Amino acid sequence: MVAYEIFQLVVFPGALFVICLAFLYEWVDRKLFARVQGRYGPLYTGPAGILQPVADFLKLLSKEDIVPRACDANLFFAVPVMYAALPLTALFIMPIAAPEALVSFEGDLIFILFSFGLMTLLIFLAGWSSMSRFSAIGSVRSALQMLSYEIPLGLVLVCPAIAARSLSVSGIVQWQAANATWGAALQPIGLAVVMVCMLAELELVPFDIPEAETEIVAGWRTEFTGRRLALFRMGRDLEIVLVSALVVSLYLGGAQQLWLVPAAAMFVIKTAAVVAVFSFARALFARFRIDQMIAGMWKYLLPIAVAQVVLVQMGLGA
């Protein structure tokens, strides 16, 4: 029985699993992205170039490993690797091969909110860690950013778990199950919000400020390199599995078994359906500016949460 769990925490559907899947979804992001935009993305490295983000992940690994001189090394060092754990340690709470998760309790929900927070608050440590002007910028745009979208994207997660009575996101799958819909169908507004946030938690275009590239270098990133760099590669991957993760636990139906489809297999084809439109959405859009962000989160975005919660318990008291 032991050994049973420890094979579950650490191969399936535990962290290789997820950083298998976290590799693989960024290869469908980066073929996606290309296609739109007419090009191939990668091509050589497996087939069809499916092992280019493993290929890119073991290179940095190999990279000369440069410290700034002027930079904080106690926050410079530990940031990266708190920024892979975190989202690794949070797909735990998502049920993956099955509607109850490896870890759940009541009240997961609100570690998976924490969470987010704690990865931004990372990304800005990272960049005012790094002591160059180019970082200091990009982590002040995070730190803006974040306070612009988590409150909205706070509001309307909750909305599902009201309709459930329950804060543990596997309590939310089994009561959709239970009542054989899926919270898209009861929320729809709630779920464009949440997608909209979720880019901007992701810092994909449009709302990849943070990390301009044509205006900031790398951004926050721009003084991390070799093993740090791969770290941080690693930890947006499986960020963005998680984020997926969620949105198909709290909107799709999760990870739940149809006709001779395994739970898991549906997982990776609803999960992968959401790193879809993550690509077609940042193959589509050009970059908002900072004001234009910050000016949509607050004025749009927020009375839509708000009236999403209010439609809720409407809902709920009729």
Contents of the next structure:
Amino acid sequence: MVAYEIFQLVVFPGALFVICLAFLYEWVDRKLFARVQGRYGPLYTGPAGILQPVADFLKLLSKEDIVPRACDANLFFAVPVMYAALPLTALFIMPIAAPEALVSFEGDLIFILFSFGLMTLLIFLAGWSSMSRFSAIGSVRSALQMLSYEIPLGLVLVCPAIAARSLSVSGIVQWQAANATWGAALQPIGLAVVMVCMLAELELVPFDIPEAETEIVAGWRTEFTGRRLALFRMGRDLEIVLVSALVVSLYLGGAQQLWLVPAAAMFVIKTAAVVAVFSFARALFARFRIDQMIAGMWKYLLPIAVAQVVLVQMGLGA
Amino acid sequence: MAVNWARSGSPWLIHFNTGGCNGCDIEFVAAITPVYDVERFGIKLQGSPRHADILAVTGPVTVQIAHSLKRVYDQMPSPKFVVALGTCAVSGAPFRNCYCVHGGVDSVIPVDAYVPGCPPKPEAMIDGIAKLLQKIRGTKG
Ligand code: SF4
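Switch from the form predicted alone to the form predicted together with the partner chain and print that structure.
Now the full complex is given, and it begins with the chain already shown.
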């Protein structure tokens, strides 16, 4: 029994499965992005380029590790590790192979929200500790961005919890299963707001202001090389899995068995669909300016999020 | 083995103009457009020298920019490679003995692949980089 539990934590649906999924989704994202631009994308590294993210990761691991003299060494060493570990930890709360997650407790939705905030804080520290002007601008932009999307996101994520009368992600999935419905059918406005906020959380193209390559080199990650950059990239990939898992669990029915298709397969199909939406958004839009983004979030997204809460409280969509 | 495979499978480029006429730069930018789709080889254009593996240099190295070129090269983490794109970058070409020109790129930093032409076609540039990748795959790691 203990051996099986360890297997669950380490291999499936735990760490190893999730890391493979992270690499797979980076490939899916790059491939779709390329198809929208009318090209092939990664092609020669493994069959159809599927090993491209693995090659990138291995290459970065084997590169020289440069530590700038001016940087704050402790933070510079610690932040990349924490950045990769945090989404991995949070993913244990997501129901992947069954409607019940490996770890679940009443209030884990709040932990997820908190970990999103912490990710941004880590980005801020990463940029700040490297003591480069580009990193500093990138990290300040990242913090500013958080101030604008965090509030609508928090408001809207509470709505499924109100509807299901449970503050745990697994509880919300089970409520959807019991009522044979999807959150998206009841709260389409909430789903739209969450998708927009998640694009900002992941710093994907319309909101990739903190790492705008044409303006500030590579933003907050400018000074990171080798291993540390590899960890940041893996953290980002894991965060994409985390975000799509959250959207799937709260709005798209989560990991539920459908007829003969097992729950884990349904989970992979649904999260891949969410990733596809992200990569289409990335390919179709151009970057906003930071002031446009903040003004837009406060002027339009926040009232819409409040409206969704009011609707749920009035009994619509619950 | 695996390391060489990974290195040759994911070369990230950074572009540096050392004082060329922009002809090579336009061709280089053309080479990274969707038409040529260099992402097939895993090539990505990076903004920061800290993230790059291959430094693509265009233009003759002027005296003024020589130390900046050296500095950008030093900022890249090793193993790092340099491609000289265009006849100017290969040797200095018509500007070779000009009072303000230091020489070709290899007068400042070591160069791994030369692509001559004024300017070389995007196909020639991609071919040069692909040959460099073959070299990386072949070298003992
Ligand atoms: S090789 Fe020709 S096109 Fe390229 S920088 Fe020199 S003169 Fe310009």
